[in-house]
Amino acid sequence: MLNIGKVLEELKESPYEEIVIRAPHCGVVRFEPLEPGARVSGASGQWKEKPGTCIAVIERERNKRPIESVDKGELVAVNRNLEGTFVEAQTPLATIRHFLSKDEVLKIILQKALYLFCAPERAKYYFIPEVEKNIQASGSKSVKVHDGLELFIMSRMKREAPLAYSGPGGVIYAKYFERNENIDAGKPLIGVCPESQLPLIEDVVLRVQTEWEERE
């Protein structure tokens, strides 16, 4: 059984993640005057309408692009050698360091707990109406799974097929698409707890929203 408490020592230990922010697309980079230690934000607003903070832009073509932060934390490492050259696609061009919230603690905690059952291929994924229908009246945790369970309409190129479980029996506890969301093949659709753990997994919740301390 997963030591639960470990992880969450571990994640106290290194509280954060380093994002990589590379170049989208071949061309000329020019890095704004942007320097370790800098506080940056990822896009903001109700449909992320208001970009993050900029931390380069590329020319290509006599196209410029902005090269945004998509999440915020601190900026930790510049590639300033790379001023005014010819970069490929995919070039690291900076690093950000993303301290993590409680809500993300959460999720990495939980995908190590769970069971995830994931798309079997890229797809748009729906619950069956019956346990939609659940779902929107007592949350997707009234909901009891079983291995062979029809519980997904998946949707591709305009074609419906039913999608059964499987795996062990339990709970949804996690769910992790939204309707019309194209959901890569490997990434996880629910995360199913056995009805015997519910009491650890909700006792880990809690530690983690008392204990966790976020940092801006």
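What we label the rigid core is the largest C-alpha set whose atoms superpose within 1.5 Å from one form to the other. Computed from a prediction, not measured in an experiment: that's the story for all the values here. Positions refer to the first chain, counted from 1. First, how it differs from the form predicted together with its partner chain.
- With the core held fixed, the Cα of Glu130 is displaced between the two forms by 2 Å or more.
- Core-superposed comparison between the two forms: CA of Leu189 displaced by 2 Å or more.
- Once both forms are overlaid on the rigid core, the distance between the two CA positions of Val20 between the two forms is under 2 angstroms.
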Given for the second form:
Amino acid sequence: MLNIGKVLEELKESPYEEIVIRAPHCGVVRFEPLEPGARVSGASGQWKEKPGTCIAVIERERNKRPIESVDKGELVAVNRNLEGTFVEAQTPLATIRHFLSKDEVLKIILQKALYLFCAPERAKYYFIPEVEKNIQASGSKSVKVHDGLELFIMSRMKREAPLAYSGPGGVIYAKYFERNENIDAGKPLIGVCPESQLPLIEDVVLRVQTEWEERE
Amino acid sequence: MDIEKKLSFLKERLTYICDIFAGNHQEHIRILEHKVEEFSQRRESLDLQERIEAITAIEELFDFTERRLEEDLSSMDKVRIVRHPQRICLRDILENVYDNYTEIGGQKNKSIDPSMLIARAYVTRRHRGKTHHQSVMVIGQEKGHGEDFRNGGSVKPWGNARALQYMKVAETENIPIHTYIFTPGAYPVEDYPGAAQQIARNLYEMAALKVPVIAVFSEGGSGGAEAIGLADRRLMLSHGYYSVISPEGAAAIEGRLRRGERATPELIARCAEQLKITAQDNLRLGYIDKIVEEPPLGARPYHYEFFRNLRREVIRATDDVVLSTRAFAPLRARAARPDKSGEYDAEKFVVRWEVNGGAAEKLLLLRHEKFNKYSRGKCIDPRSVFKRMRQGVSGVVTDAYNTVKHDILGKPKKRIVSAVEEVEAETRVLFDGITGPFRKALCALGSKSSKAPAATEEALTALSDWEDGQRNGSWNYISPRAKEDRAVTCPNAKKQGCMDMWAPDLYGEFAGVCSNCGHHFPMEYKWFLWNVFDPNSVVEFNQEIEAGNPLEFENFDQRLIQAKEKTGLKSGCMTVDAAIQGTKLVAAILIADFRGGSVGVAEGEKFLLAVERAQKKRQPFLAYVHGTAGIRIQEGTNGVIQMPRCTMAVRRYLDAGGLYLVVYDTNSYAGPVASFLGCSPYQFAIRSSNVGFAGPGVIKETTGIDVPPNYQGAFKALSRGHIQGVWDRRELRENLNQALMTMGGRNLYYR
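Got the form predicted alone; any chance of the form predicted together with its partner chain too?
To see the whole picture, the full complex is given below, headed by that same chain.
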């Protein structure tokens, strides 16, 4: 059984995620004058129309392309030894330390603690009508699932097929899809939690909500 | 109590003075403040007579100071005057200038657009014991003394649409229209009917309204003002302004400020002075007919003498317009002329304001002549007198030749051909009726004879060749960028996964179109010239007309020289005679490389001459907008007047039976789109182009709304109904040919 408390402690010890910025393709790299410790931001704006902080510029065939930060955080390392050199695609150029928000911490914990049932193929997914009715009336945690239970309708190119749940029994703790939205193969549809672990998970969620200190 | 009211009133006057001078003339303001404060403190200790004397003395001091400060008013002070909540607004005018009125379609904020006020009103004139009620349609922006819901007089597109609707009502009812312009500019939203497109529609319709239109300018902010400002007489309040752009907007452009940055007050004031926005400047430039004098420091609602004067002037202007259309009214017309000094007595005689038949035609003729004359001689035109005469004579000869060919000879010929066709068709039906049974029997006997010939069958069933417009896989013009050995990234690469393209491919064979997502990269205007028109058919005319600096705007001469050197052009508009697949046409091209494709006097003049040329030659007229940023702000009202002026030329051309096509490429914004481009019934855009009224920064600043990416994209404009189609650049020639063959007016030579 997963020790959720331990996971939380680990996250508290290193409350960030390190994102490695890599060269999207080969080319000559020139870094922007940013030193380790500098604040960087990802794409922002209502439509993500404002680009993130430019970290470097890569030039291939006299075509300069900016390499921007994908998330907000702190620049921890810049591979300045690559300045002005030709690099291959996927060469690490810089590392950003992105401090986790409450939502991100919860997402990490839940993905480790829950059993994720994933989409077998790209399609639109719906709960069967009885389950949908229960979820609407009493929430997803009221629905118990077990291996072989016919739970979903998979709709692809207007052809609908039933899809049975396979995995350990428990309650649906999280739902990761929306109506009329295509879900790629391999993406989680629901997160299932054994009934015995439900109080523990709820306790951790509460602790994260109250105790987690967000850093900019 | 009366003293208290007077004191409160004086405090309001003091606030007004403080506001409009914004920190200047403090010595005068301090004296007034001190006097008011002193009186406030010691009034309790004074008896009534002393109080009256004291307050009268302060009032006189206020009058004196206002007269004194009036002499030092700067352009920016006047801008602050017209924007002040204490400034007169349209409702004050309706109350005090007209004898009765009914507001139409609005009660306070319950209106489709509370910033546009429409009312039916009348003025009463008494003459020899008889009373005459003369109806007018009053249309104008309402600022409502700072009421929030009035939006500061910034009218939304649907407000302008309603104004147009009631202009047409006035035309139906044959009553004059009085428009009052109190707007800082139009509200820049693209929702249907669209800020730019609606202003263009208003201008187009006003160009042919068969009733007198009198406009009174108080705050004439560019396109918003033009939406109701195309008038037979244009009066201006002495403290008003009429400008192509707000001084703050001009300062932001001049100071090259980024979004969120603010221009310094000094730069704003300098721009206001240089833009020549005041009534006196505009009278000197010739864009208004008369100034209506206001009291010192501008009219406020309690200046009843001003309203009497305004009433006299609008009646006089209406009389003047109506009498100018009459065949016989020399004495009254002389008395009503705006340049005639002295007070006009509206009770001295009566002028009926209906305009009928021939008078209405004359009214339109005079209106068109009036606007045609505007800004003449304000650009550099080095054409010799001989050349101009030759062009004039050539125009007359062409016109006469086409009149003979198409009207005098062509029309009877068409009638004869049509009659012959009718007779032939009737005969054919009769013949078929008689011979039909025999032919059917013959067909039944030998069914093989009905089979199509082998060549026809082949043509109908075989796979056709790929048509590439007879260009045989190559373009006539290749961009110089195609000579660079480099890769180019598509702006949609992240979303659409487009691969980098090699510049020689992209700017050469691909014609600037991404091979994956179809994004159109901007190309040079020469690409259009060489690849769309027939080879060797392009002949430029009026290339000598050159953009100038009519307002002597600071540092602008230098920038013009740079633009001319960079592009090798003399203005941002190129006018050519050309042909597309054998169909001859006249084209005007607004070139983005020359000062952003902005339109000033030279561009307007060339455009107008090109439209007139197309009309004389009975040829279609094509406006290809390689790009335009709007009206050239450094030319002030000289530029903005091109909006109605060129729209009227387009109206004359379309009424004469022409075909006017507009094609937008890259970015087309503001004044030109809101006038002579937007009024075309056939507007098309090249993919990835943007068509709109104001740029995203201006929209955000004016409305506070965040503008989504691609808000003014070609497909969005198509969805909103602003344009009639989106074309691929590579198919432009074929599409234009198709348009020429399927659309068009009645008088085109090939019709």
